[in-house]
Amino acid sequence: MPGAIFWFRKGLRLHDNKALIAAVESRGKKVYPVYVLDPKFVNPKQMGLNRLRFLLECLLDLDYSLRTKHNSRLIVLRGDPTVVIPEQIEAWDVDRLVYEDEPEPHNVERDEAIKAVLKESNSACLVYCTPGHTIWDPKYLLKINNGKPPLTMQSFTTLAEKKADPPARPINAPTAEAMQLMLPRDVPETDKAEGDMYSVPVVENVKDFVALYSSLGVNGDQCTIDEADEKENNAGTPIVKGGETEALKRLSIKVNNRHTWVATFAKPDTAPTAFDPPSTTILSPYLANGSISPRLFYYAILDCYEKNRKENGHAHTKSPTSLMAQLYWREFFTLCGRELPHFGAMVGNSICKQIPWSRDMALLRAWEKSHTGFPWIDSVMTQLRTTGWIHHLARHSVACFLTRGDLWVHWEMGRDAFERHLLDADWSLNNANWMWLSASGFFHQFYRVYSPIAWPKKTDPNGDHVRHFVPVLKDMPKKYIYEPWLAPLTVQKKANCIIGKDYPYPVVDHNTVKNANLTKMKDAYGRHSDGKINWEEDVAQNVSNADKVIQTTGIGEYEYVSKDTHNSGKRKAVAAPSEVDSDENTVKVEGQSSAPKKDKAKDINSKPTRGNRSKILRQTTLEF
């Protein structure tokens, strides 16, 4: 009798897996549980070592559960799914392919390509797909919202809480009896000396990492890792271990057993510099890989709200800062990513401002590799590369710094770096967040800039985060921990950290580029308002005039070299100006009671009133 393939993709779990239930209920059919390592995504440009380790831990845990609970196993295929899936359908005599829906456009295209291959080959295999990556089926939300995705969090919250029916309760994992047919007895094995060709690969170090990529047919040049990266990758430790077992354990510890904490959770109140332990649940990596069901998480939060109401008699926090709202953000952005054309790019994206960003690779690498000379930025990026996770406000800081705040580098390049390193990398969320933080889409208050100096001084005055992740600065006095280039040479020597030798000078003068970038943003927004946009011409001019930075040996000095003129000039590094040190989620712009502090480029003396507030906001940079 023909069998069935159940294709694990993002839903790397047995609990609340409707697609898996549909597969094992195929009466009398032998079910092959399959995962495909696709070189299009499993490659060094898109998946760093920590993220790969986390994925493989998820697969190992799934394989262990299938073996110990159901006398089965996970079959890991390698290659392009549009090739290897049809091949195995024919080889195993399969007439049913079942999987959980993945809403991203590129995954939809892949699935359609597989269907086309099967149709062209006159295959009798039927394809079944069920939702499961989100709380609500995106098609259902579109239907009740007149066929269009909401474009603000407020409108999505209204849709979720006032228009949508409550989602179905999560279902249990299939029973042992239901899983009896999941026995891939006919799967051939290679010679015992070479091991099982369908097993989950083991990656313990960079060499294993490169070998796996090579086995997937990744180009050899892409597999090269320099000595510094190899040392860091070998020493890196992901912040959490992958797998459904760990996900359920963490949900129990961080959510189920803390109903008061869950009910009073407010994202802006969590600590962005806390890392041992972090101040949030760190369940996002498990949601991204589907090791935990979003519906299970949703109802765990609701149960906590109800327990808190009965025990403490007070209401829970509300969207957009509540713990439930963190799931709403995920649903909201996933729906936008599914429905809005060209969501993963600036050009052709109807909700994205067309801004002439640079694509300066030197600045991008300095940012990604923690060589910016700004300790807070370098500390956060080191945490990202070595642990695979950073707090959402830390993400705000480094994203703002790379784009509109300081370096003026294209948000798409920052997005790609986050995709490489984040354990919770998610295509829709990653694109949406980078559009938001670069003030290209969703969020348009571009005059609000994260200071790489003043903001961490407020959140971590002693610089504990920097001292841990940038140990060369561990003995720098508190006064200079965020501006070490200002420390006298005697202080630097005492701290065993000479700026320009042991730690780099700042790649830019924050005050200078902040005001220059504000002008660029005003111009880009103005041209959108006027309908005068020539994106290709702007980008060409911006790239040709892109500034490069050459570090010099003078204390507090660095040299700018213009690519088109090759003229250079030294500028002194200066301290940050007076800044509004407020959390982004609590700064009140409309109706604020006092005037924004003076901007260095514009001297605005009047307080914001009903008549002049909009003018002031166009001219003033709010830093926090």
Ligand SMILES: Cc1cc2nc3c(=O)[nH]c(=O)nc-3n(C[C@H](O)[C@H](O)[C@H](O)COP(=O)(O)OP(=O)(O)OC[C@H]3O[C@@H](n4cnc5c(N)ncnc54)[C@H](O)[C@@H]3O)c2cc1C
Contents of the next structure:
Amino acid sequence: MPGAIFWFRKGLRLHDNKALIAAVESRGKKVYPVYVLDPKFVNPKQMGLNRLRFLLECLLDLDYSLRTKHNSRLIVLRGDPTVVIPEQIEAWDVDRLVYEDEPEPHNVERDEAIKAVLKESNSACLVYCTPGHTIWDPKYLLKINNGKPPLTMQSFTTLAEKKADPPARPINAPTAEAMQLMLPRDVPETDKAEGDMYSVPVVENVKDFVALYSSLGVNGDQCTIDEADEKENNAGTPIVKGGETEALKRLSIKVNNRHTWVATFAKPDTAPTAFDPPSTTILSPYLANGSISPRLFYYAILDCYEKNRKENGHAHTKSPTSLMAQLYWREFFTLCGRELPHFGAMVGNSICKQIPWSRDMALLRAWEKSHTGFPWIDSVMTQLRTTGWIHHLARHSVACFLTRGDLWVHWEMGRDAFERHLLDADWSLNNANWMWLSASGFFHQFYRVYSPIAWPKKTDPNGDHVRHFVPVLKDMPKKYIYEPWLAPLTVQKKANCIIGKDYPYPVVDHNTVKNANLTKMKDAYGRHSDGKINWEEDVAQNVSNADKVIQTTGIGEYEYVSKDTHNSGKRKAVAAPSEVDSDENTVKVEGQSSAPKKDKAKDINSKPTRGNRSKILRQTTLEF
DNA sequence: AGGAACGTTGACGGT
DNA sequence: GACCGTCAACGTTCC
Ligand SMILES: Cc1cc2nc3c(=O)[nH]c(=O)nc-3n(C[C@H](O)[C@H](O)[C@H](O)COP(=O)(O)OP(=O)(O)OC[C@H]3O[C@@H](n4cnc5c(N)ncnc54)[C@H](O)[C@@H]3O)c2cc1C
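Alright, leaving the form predicted alone aside, put up the form predicted together with this ligand.
Let's see the whole complex now, leading with the same chain.
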């Protein structure tokens, strides 16, 4: 009998893996577990070292389980799946290709392309796939919602809680006895074997990382990485370790063992500044690549609710803030990403406001590399780059700052940066949340702007997050920790941190740009209601561009130059610190935190005072 | 799950 | 005990 390829894509687990069970039921021992390192995703523009290492840890864990319990191993292929999968189907005498569905349109397209290749070559191989990445089958949710995805969380909640059947119970991982596999002839059992090209690659540092990318045929110039980045990448301290084993352990520690915590969980009350330990579960990296089953998570929460009811007698928190609702957000956004055309771009996306964002590379870089001069923003972005995870409300803060709050940079560029750095990067969730934060889609109260100073103060008045992730500020007095440019020079000297030398001036004056951006948002929104955005024409004109975005998975890979790229060019540092401390009691702090200013500085070349610094700061160098 | 200004309320302690 | 200033906490409104 011919065999089956079981293709792991997401769903990097043996528990609750319906497709895997189906493969074993249909082809017995001859099920070949495969993973494909696809350069379309595994490349430095889209995947940073931390996420790559996380992925490889997940693969190693699968490999280990397959070896120790199932007499098999993970077979890692490299290249374009539409090429390498049909090749191996042919080479290994395979007549079943089995996998768990991926919801993203570009992945669906790839799968269709493979089916087309098989059909064209008159292959006898049949393709079997099952849903499993989400709690409910997206097709089922659509069916019970008149064929359309809900567009608000409230309607999604009604769908989940009032109309949908309870989700399928998670199924256990196959036992060793139930699943004993064999390998194709050319695949050695041990990866120590000479010339084993199927093993999980070892990537410990940037050198290995570049070598791997080259082996996938990634163009050399995409692999350049500067020395500072290399050092930071090598020293990365990812917040969690990858693998199904770790995922299951974490679920029991963070969820199963804490029923009262789970039942009283309210997302807005969790602190974005907490990092040791963080205030939410950090199960997202595992959910993103399926090393934990969302249904296992779902029923773990339900069990907690039940235990809480019996023990504490009070109700659990409700959607949209409860822990269960966090899974609903994932479910909701995944469904939207699957169903709404051009979800990965502004242009051609019917739920996305058309806003004339800039694509200022210098501002983008300042933000991504922690050179904004706003300690909270720089601290969160450092946490993101080094640990691969940040709290949801920290994501709010930095995403708002990059887009409508301060820098007016396109949300797609922020989305791409998150894609690179987040361990939990997920196409649908990332796009949806960036639209949310930039007030482009789902959320429209654009006047709700996060302050990079007031917001972190609420949960971290001492600035411990900043002191940890931006150590150059560790001795800055509490009073100035979020706005060190206001510290008198004597204080800066004492703290060993001179603003403009050891730590940059802020790239913008928050209040000034916030107000200017509010006007731009009003204008952009006004154009929609005035009908000045002509969907028929605009979409027709831009749709080819948007199509390109979708084809390239919606991530990076395309050049779209907005007419509004007015902020580019090199900036010079001209702002200077004040020399004397302001009298705490009598002088109101001006600049960043004062009442709306009426005196707008006219001459950006004049000597900086607090009053006119806003305009000058806009020109602060970004080559810090 | 925004922030700031401004207004109201009520606790507290001093006169 | 009435009266008053102060202040924090909370509510409302606007952008
Ligand atoms: C701009 C921006 C980009 C984001 N990009 C991603 C992304 O690429 N991948 C990703 O998984 N999450 C993303 N999120 C959502 C959210 O911030 C993370 O899912 C969450 O912080 C993960 O931490 P946790 O597992 O501790 O969350 P918990 O609070 O413990 O929640 C449990 C699970 O619910 C899901 N969840 C929670 N919040 C959301 C949400 N807002 N939307 C969708 N699902 C949610 C996650 O799978 C999470 O693991 C983004 C949010 C913002 C504001």
